[in-house]
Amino acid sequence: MEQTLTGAKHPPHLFILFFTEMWERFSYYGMRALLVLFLTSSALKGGWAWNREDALQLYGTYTGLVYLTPIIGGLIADKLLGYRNAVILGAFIMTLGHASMALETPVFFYLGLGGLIIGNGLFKPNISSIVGQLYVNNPEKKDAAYTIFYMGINSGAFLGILLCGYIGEKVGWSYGFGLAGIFMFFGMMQFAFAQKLFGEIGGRPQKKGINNTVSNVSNGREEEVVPGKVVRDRIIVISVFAFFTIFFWMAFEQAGGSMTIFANDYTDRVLSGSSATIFKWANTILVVVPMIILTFVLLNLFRQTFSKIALSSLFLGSSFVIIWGLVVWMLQREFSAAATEVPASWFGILNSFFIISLAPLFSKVWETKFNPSGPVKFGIGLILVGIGFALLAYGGSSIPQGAKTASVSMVWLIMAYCLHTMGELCISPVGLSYISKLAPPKLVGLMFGIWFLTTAIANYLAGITGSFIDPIIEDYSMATFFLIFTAIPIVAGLVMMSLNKLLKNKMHGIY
């Protein structure tokens, strides 16, 4: 009972996890797309009228904590709940968090943020761990599997940014925040009612003795004994990968902060005449094609699992009916509008669109003889994100020193998002795959937690560094601001490539 997206066969369990993660990322990125815009919008537009510095610092603190709590959530799952129970509990807490934020009062807003931070800690590392457990007997398929899983992440991000962003900016902030919670609920329910399909995979942990070796155990079957030195070396490799992701995500996560401000205040988003018509049709294709692909994947999954997990399938199917309805409503509303103003949040969907479009290609390359080593992939990813910011620096070079607004062509943002996405495909799904392959089974959840810990540091640094946008623009220029995020990841990428041989040796046969 298998299906495929890339030519390699994968079990239907992967696609259950694919859609569960998709709706969780819908909720997270949908809310993230609105956060800075809501905080910095004037009271007349329903926002809180914060200055950019304070808004970006809150953004950095929130996104940092979102990726800090997974280290605790991973431990709780490893030692107590098991991965599947942790995922369900985390999804429930996040659903409550989104509902709280939709009320838009300060108390409930911060309570909601707290719920999202705690819930994500239980959800995020453990659903990734379950994916790894599906491939203990087929480790060669893990890179491809995590790339497919990453398509689920970015499908959710795409739809969340698109719909929550559009409804938040065009209709009302509370509706955007509320919509994020609705689909978090659907994701929770479809996963909860699919439990019997997984058997012992991701179940509660079993107590075992501790000695100086580590056994790879899957579903009660011992596969191999790994010497302690090998385990130590592999953990060192995980740590190095995790450390270098800080430089990547610190730059990449400007997307929800300074790049959103650049889109909102410095990019020409008002279109008319033929430009508006071209955009409307391009946007329609951009939205409808991924929806058709996702619906095709959904129908394939239903053919294999509906009879076994009918209630789960009904929740999943209902969520897609609602999504299609919202997509049709949004597109119809835009075509009937006299003037077209591209929402500032719209640019965020480009990353997800490029992921959905390019992930199958990257997945195929990773399965060929041209597949580079992990350190080389990381180096390429870091260099690509740096080049993306170099384009933004060039595009923003015409902005006068100290300017608060401008009308730069949106082409620069589009090109930057494409390069950033290519870099992301070289780092994020590959990193998840290497953790699942290198980590000792008893510590898989903890290792994923450490991975997200470094992502937490990077997200916090993204918010803090992004908050200097105004002082840097006033004293230097917009180009100078973006050149900072050009230099740092490119240098880090070159260093990572220089460590290739050393790290490959410490992997002890896992490449």
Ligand code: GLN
Contents of the next structure:
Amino acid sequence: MEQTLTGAKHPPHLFILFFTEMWERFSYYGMRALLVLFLTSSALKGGWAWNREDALQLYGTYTGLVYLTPIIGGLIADKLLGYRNAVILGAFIMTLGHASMALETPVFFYLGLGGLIIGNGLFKPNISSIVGQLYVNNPEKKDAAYTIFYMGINSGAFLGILLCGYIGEKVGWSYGFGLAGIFMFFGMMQFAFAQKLFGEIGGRPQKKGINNTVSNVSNGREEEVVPGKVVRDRIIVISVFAFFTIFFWMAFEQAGGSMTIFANDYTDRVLSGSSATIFKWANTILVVVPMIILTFVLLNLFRQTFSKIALSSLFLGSSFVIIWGLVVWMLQREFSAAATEVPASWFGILNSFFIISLAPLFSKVWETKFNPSGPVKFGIGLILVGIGFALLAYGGSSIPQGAKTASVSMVWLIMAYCLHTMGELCISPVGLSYISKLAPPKLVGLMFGIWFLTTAIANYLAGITGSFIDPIIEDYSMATFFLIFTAIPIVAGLVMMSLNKLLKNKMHGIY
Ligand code: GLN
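Having gone through the form predicted alone, I am curious about the other one (the form predicted in complex with this ligand); can you provide its structure?
Shown next: the complete complex, the earlier chain at its head.
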């Protein structure tokens, strides 16, 4: 156990998983950032010239299905493959999927999407469970560990959206799609060559009978016997947590839809003179600071494990060298350009940026005596996302009824993203941690699958509710539209808090 950037002691394995997940999310979010843009771009610009509705439908189906397959992938790992094998197989299938998409012919494009959907099902729930298996003997560290892991997720999202987005749009679509595939491959190799570090952790399941009790013999967990009623109660709690995340993600995932429309058409993004210069510098700091932090995390991991898993470290090191090269190239290119308009997609990286900067703080707070119970954290998270939308409603209140464009200050979007991210930190990593603590060991993978299933539902609902933006603006106002996403999560948050005592009882000693 070694010292980490948060000051708490976590095993180096956590950082192997951190970087594996980082490259996978790099690919996922990098590809996702390009998907709709590519489909809707004109043939002249190399796109497929689809209309918005068809493109968004494919986008919605894809993001829904990607979170639907984890339920099968989780089960396969629980019963058959073991978690680590499932992660490697999933990464391999996703690498093929990205490569196939980069060819850009319709057949290979759809085959590629299919590969990503299947691969993610094997990858996502199972890497999430391996994190929990590292803390068999100190489960009280899980909340903090998952928060660190969540930084990996968002570091990947940040760099993926930034670089695949930039290269796809400015250099060529297939280069952007291809870049996503290259880092999926690096992530897979880094994890595959780090296997010997893990020993029993995330291994194949062992066969043992269960009756009215569940014996925890598999997957590196300690042997203990938990009565059936407790198992049932804990599964109920997982279901309640998962159910309430639907309200959270439904509001939060407006980011890719109505909030992007708000950024694109209703926000003043044109900067000139000193504000343009300030933006360029701020953007540089925004990109370089996380890169420096990540490089420190990398060096710290190398210090502990380089000699033991040299090949894995070489893959990881090379991917960092390439990323640094791309970042420097991109920033230089932007400085020499006379750019005065902040791209609408730029606001998308704010979420990941705030996660990276705020996660260490939250992780620290969860380790102090001010660590609220799970249901209270969930309640706070839901209320924060609601307040974020209240700010947008306030910022948008000057927009005349039915207006198609406006020039609201970008401050509202920035503050909303900050609050949404704080909410996300109270819900998402905390949720992962609770699943890993509450799930019966033989069903951890399946329980993570159920957790992500609610994301599938929420993503779909986010799309549907967001698509009402135009009629609501015409009949009521922009503020009314955002107030819907203020009211729903806040009410859900208050209900969640009122269930605190009940849920705590049903967790039977797990906090
Ligand atoms: N941003 C997180 C991720 O990509 C959230 C996933 C989710 O549960 N909705 O992993």
